[in-house]
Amino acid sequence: MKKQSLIFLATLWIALQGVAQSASDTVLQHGAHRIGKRSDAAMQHWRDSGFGQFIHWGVYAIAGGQWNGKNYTGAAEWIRSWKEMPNETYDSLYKQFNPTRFDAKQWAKQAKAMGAKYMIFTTKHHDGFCMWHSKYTDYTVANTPYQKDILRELIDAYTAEGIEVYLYFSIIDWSHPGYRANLVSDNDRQQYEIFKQFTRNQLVELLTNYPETKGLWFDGTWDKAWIAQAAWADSLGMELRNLHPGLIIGSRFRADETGKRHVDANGHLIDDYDQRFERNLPADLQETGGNDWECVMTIPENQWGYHHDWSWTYCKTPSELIKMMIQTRALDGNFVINFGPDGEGNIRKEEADIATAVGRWMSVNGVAVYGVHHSDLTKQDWGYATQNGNKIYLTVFNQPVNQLLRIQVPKSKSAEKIFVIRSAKLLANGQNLSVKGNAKRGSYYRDKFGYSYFDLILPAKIKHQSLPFVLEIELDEINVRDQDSYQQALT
């Protein structure tokens, strides 16, 4: 595409964003595009779907985080950095990728049953090793023993299951010689230049090679010689979202002419989602800035890439993730678990159990994560509070020990109104549960902030449940003369 059809997209899509800038705001031409939420149904549907598998895949999984008998610590995938690996070695080991174990359909029916809406999955890492048959490389797949398109195994297989792609791609590649980390000579930027075209090259590729993919995830954008093309960057992503309307692409990409990333020198979100939240939970909505955003997680301390030895790491429980998951989508943001099958595309045992067992509980208590939002409820103690509609899923945790799960409502805007609980029930069962009004001389207990409490009363059978369970509840307004009627229906 000529440089002046670039130009004029850029343009185009800033004014019809029409971003409103106030007096203070630093002038901008490559911060923000958008003030606020995309609101089209491309990503109304990301959002409804909360939850996602993350698959870090490439022959880094040869290695295994592990060479010459000794055990590399840092993050699998980079072990072409560690100084026990000699480059050329790994820059082999494409010649030994084989992974006659792999099987697309059953990784895929491993996600659905898990519960995953949507996987990213590595199309090239850092190394610059390509998982398709990219034309503008031999550092590919198509060159290893196995041969095959392993990105259009995977796109076919997850999408036959109902589960979307998307894409990660590193702007980082080792592998291509123009390549810097910094611009500090004329060559180096001679050279980038080279680097830049190859990367916009691929980037098309996908898209157009596999229309299927829903969005783009970006990494190693934080080099100094990528931050600086802010003008370019910029009106590559244009292209991209030209070329794929509807196309989803993190906070990541790209950072605008201050060099300021994720968001802009305005603070205003640069893309569609904050992609800052990786392995990190924000404390509350504040922290997320009203922004959607997505926390990636893996199940290890650090490691992504297939790991041979776990036994020094630190590694998450079922319950653990599913607490970090409904605390992401009590914030509104999305959930993803990442999984580093080895080389020979075998997923792990530890990985596999650990899918089974969120999927068991993701069967019964998905509506607690799917399509739903922050809760008008505050946190409370016992856990964390997801809405849809009118409906309020409590995903209790910390159990109580008197089986009384004491409820704080919010406050009616009318002094002459109370929201009361309506009704609650056991989602595992389908049991109703009976609701304890705290009535004092005939008015709900309030404390000194105006809010009211009920009690719900648990039944003994999940007093010893090693995963949390989810209660579904109804609020309801009433007048403040109606508690009586409404204390005698509770009893």
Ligand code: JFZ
Second form
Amino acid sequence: MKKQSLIFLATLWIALQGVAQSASDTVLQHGAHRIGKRSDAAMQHWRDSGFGQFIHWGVYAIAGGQWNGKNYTGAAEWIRSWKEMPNETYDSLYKQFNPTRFDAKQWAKQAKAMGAKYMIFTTKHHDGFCMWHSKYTDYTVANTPYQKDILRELIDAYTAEGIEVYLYFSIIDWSHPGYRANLVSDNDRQQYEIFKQFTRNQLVELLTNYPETKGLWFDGTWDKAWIAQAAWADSLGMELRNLHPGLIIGSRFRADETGKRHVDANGHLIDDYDQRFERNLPADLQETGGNDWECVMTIPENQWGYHHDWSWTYCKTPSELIKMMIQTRALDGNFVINFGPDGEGNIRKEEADIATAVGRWMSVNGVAVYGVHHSDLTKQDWGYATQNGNKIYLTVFNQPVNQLLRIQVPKSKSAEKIFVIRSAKLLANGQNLSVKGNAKRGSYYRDKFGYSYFDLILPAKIKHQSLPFVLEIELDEINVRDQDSYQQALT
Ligand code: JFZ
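Now show the form predicted in complex with the named molecule, given that the preceding structure was the form predicted on its own.
And the full complex, kicking off with our chain again.
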């Protein structure tokens, strides 16, 4: 009895500790408004899309990362901030903006052929130049020789191809007199109020005039001035969501009132998906915190806008990009490849070639990318698995030299059962592959941790592939007979 009450008291003490712990969470008005993933259809659609295209296009494309014969090695869309280039020169570039080669329909067709399900477009980058006809500033495409509303052309063309459009919007705006990165004086604070109103007006304008918009992709929100606007940004987000039901907003939009960005002071993701995996992938599911997330990837290193000269920078190959895409999908994220068209509206050959190669691969293997999620069949030396219902897709980057692909199957929850490979086929040609040995007769390999392995026999013709190949497999759970159980060596 005495012992029991002690146990009771100990249990109560532990339970109270737990309560105290969560009660010690910071009370936040403007942190995350939801714990865990969004469960509505719009968000599920985003998740299932899996693969998108980013386009960075603005007047920086005219400069193309060069000024006065010199090469700017920072990100080309940042060239205005380079000391070599006078601001006045940059701020006059729009007077030359006349992309006569721009063909929105052709871009959309190329994106479709690449397999992109959504596209994120830079409506306004840090320079403040608007690729739509904004009534709140003169610094827009309407006042260039081109005149036409580029955002409208793109939305129409991409929508016609069944590709959804998301709007990139920078809250840094070097063209607005009220913009500040930091607020130090009363005058700064007054000016910034004007800028906030302008920002809000532009966002409402975008959602009103472009109702096809699926989401807003914010940028530049690391400014101290912006971080200090937690309450205001929170109410702006709510206003935008009310105006546009289903709207998707990532974690790079607003800070909480303690100044924490992406995740709030209690560790919860702010808004709908994690935007921190920019040009950088999580190693495992744990690193994602179980949240929705997106990786946006450049082809060269950190060049988003058009740069005339790629010769000095390392560029990713289609197989590297596909590998990153599959790693992303296996860890429940979305993958986005960036394009930077030039000042005339051409998509450079290197990017077009990548779009073609990725698209060819996707036309055969897209089922391993769309509508899939993390698989219980975890990362292995040969590559990553993704899953859709009972179908598991093994994307093989590292091909074994002996043509036997060793698959570690997930552990069954029951000690009397094991998973076996019921069927396996090569997506490239539908060929069925057989399993070495006979699992039903206990012919499989099991390691000392209790994991079972089966060897798939690969056809000789898939040797020396330049791009990964995908196997679609299905598993069965069967009873293990006693005599099949793994024998540890007696030593
Ligand atoms: C920003 C922009 O400054 C850049 O020009 C480009 O538009 C890119 C998509 O976004 O750059 C960032 C933003 C965030 C990180 C790195 C670069 N980050 O979180 O590592």
